[in-house]
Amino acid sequence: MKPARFEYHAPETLAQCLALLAEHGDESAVLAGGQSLLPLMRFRLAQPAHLISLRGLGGPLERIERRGGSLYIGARVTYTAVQRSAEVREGCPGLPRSIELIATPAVRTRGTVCGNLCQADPASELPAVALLLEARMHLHSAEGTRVVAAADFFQGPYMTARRGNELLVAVEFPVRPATERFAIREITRLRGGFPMSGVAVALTPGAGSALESVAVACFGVHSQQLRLHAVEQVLRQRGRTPAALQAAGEALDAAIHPHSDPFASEAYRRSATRTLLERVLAEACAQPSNPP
């Protein structure tokens, strides 16, 4: 199918881009890599009257920068650029590992991290990782700037806190502790396809089975990505013992509301998510600190 009729804009400066967003607001869509937006437009699931391209914008929007204790990834930075960045591999190694699961190499050379976060697809890995790693979204408009924590940014399936006149210019990931370990697993019908269930964990082991810190998030199994605070509380208090894993699984069951579709039933998604939780915990605990 062909997209509905739209007007194409190619601003050459950030100020021009923000002026267009101020003028057209919710009738506009921002085009970065286009790997999510363009298929939606072809099927007319998205019908923006104005398409605003970021192609002519450079500067910070196309850079990965480490400032202080954070990594900043600009709006035009592709998945592949993040995967190849030595700064990202050193400061936030879980991010390139997560990107490895996304689609195919061809898609990763075009798609952008910020575009993925703005799409807020419930089955996507990166919004869950943003929740897990407590990312912050830097939003600019003609009226000013604001910073929104990932926990407040994702508001539902395909819904975010970004306003129609705002551009997500960068996402900020705190640099991870050297002692932290990260693991992510998912179940898909085809490699690179949308997951039927996925779980990611970032943790710091303590003595024996104790965990000094733990963060858990899931995706592809709920109406939106979830940070599983109840599961984290069980694991922090009781460590990674068999009894604690059982209790953590029960907390997971209470937190998620899986759906059924032609690819997987509600019962399958629930069972798979519990299994993935156990596997990512075991994988993370078996790793050396921040492996390359």
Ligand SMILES: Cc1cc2nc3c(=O)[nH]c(=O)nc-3n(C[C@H](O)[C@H](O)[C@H](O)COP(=O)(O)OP(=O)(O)OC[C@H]3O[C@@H](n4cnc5c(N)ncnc54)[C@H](O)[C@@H]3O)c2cc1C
Contents of the next structure:
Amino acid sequence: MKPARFEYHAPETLAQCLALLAEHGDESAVLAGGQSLLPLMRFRLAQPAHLISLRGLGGPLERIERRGGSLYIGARVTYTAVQRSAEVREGCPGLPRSIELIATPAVRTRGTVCGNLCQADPASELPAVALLLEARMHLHSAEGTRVVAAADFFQGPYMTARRGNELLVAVEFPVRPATERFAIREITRLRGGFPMSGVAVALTPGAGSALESVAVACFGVHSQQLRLHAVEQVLRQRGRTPAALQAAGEALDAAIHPHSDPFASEAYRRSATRTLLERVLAEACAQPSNPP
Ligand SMILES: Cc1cc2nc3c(=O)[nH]c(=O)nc-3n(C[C@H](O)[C@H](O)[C@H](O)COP(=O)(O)OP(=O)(O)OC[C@H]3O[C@@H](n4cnc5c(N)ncnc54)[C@H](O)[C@@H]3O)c2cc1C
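For comparison with the form predicted alone, kindly provide the form predicted in complex with the ligand.
Next comes the full complex, this chain leading.
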């Protein structure tokens, strides 16, 4: 199908872009990599009257910058640029490792990290990773700027706290401690496809089976990406003993409400997510800290 009619705008400065967003608000859509938006428009599931392209915007929007204790990834930065960035691989290695699971090289060459986060697909890897690593969203509008924590940004399936007149100019990821280890696993029908279940973990091992810190998030298995605080609490208090893993699995079961579809039943998704949790914990604990 062809998209419904729309007016195309190609601002050359951030101020022009924000003025267009102020004028057209909810009637408009920002065009970043177009890897989600354009298919939705072709199926007429999205029918923005105004399409505001980011292509002409340069400066910080197309850069990855390390400032203080954080990495800032601008609105035009593609997945591929993040994967190739030595600064990101060093400061936030979980991010490129998660991006490896997304789609294909062709999609990753165009798709942007900020576009992915604004899309807020519950099956996507990155919103869960943003929750896990406590990313912050830098939103600009003609009226001013605000910073929203990932925990407040994702509000439901495909829903975020972004207002219609705002641009996500950058996402900020705190630089990770050198002792932290990261693992992410998912189950997909096709390589590079959206997962039926996925779990990511960032942890710092302690003595024996103890865990000094642990953060867990899941995706693809619930109506939105989830940080699993109850699971984290069990693991922090009891370490990674067999009994603690059993209790963590029960906490996971209570936190998620998977759906059934022709590809996987609710019971399969529950069982797969518990298995993935055990595997990412084992994988992270077996790693040397922050492998490149
Ligand atoms: C074949 C295929 C397989 C895929 N597989 C996966 C997968 O396994 N995992 C996965 O996570 N994704 C997958 N995707 C989606 C892909 O990752 C998209 O690139 C991504 O979701 C959106 O990024 P984008 O830059 O293309 O954004 P766009 O498609 O341009 O925009 C997406 C949405 O975000 C809004 N938006 C974009 N940037 C901004 C901004 N800076 N400020 C405000 N609003 C903004 C747009 O208006 C739109 O509503 C797949 C896509 C394809 C085509």
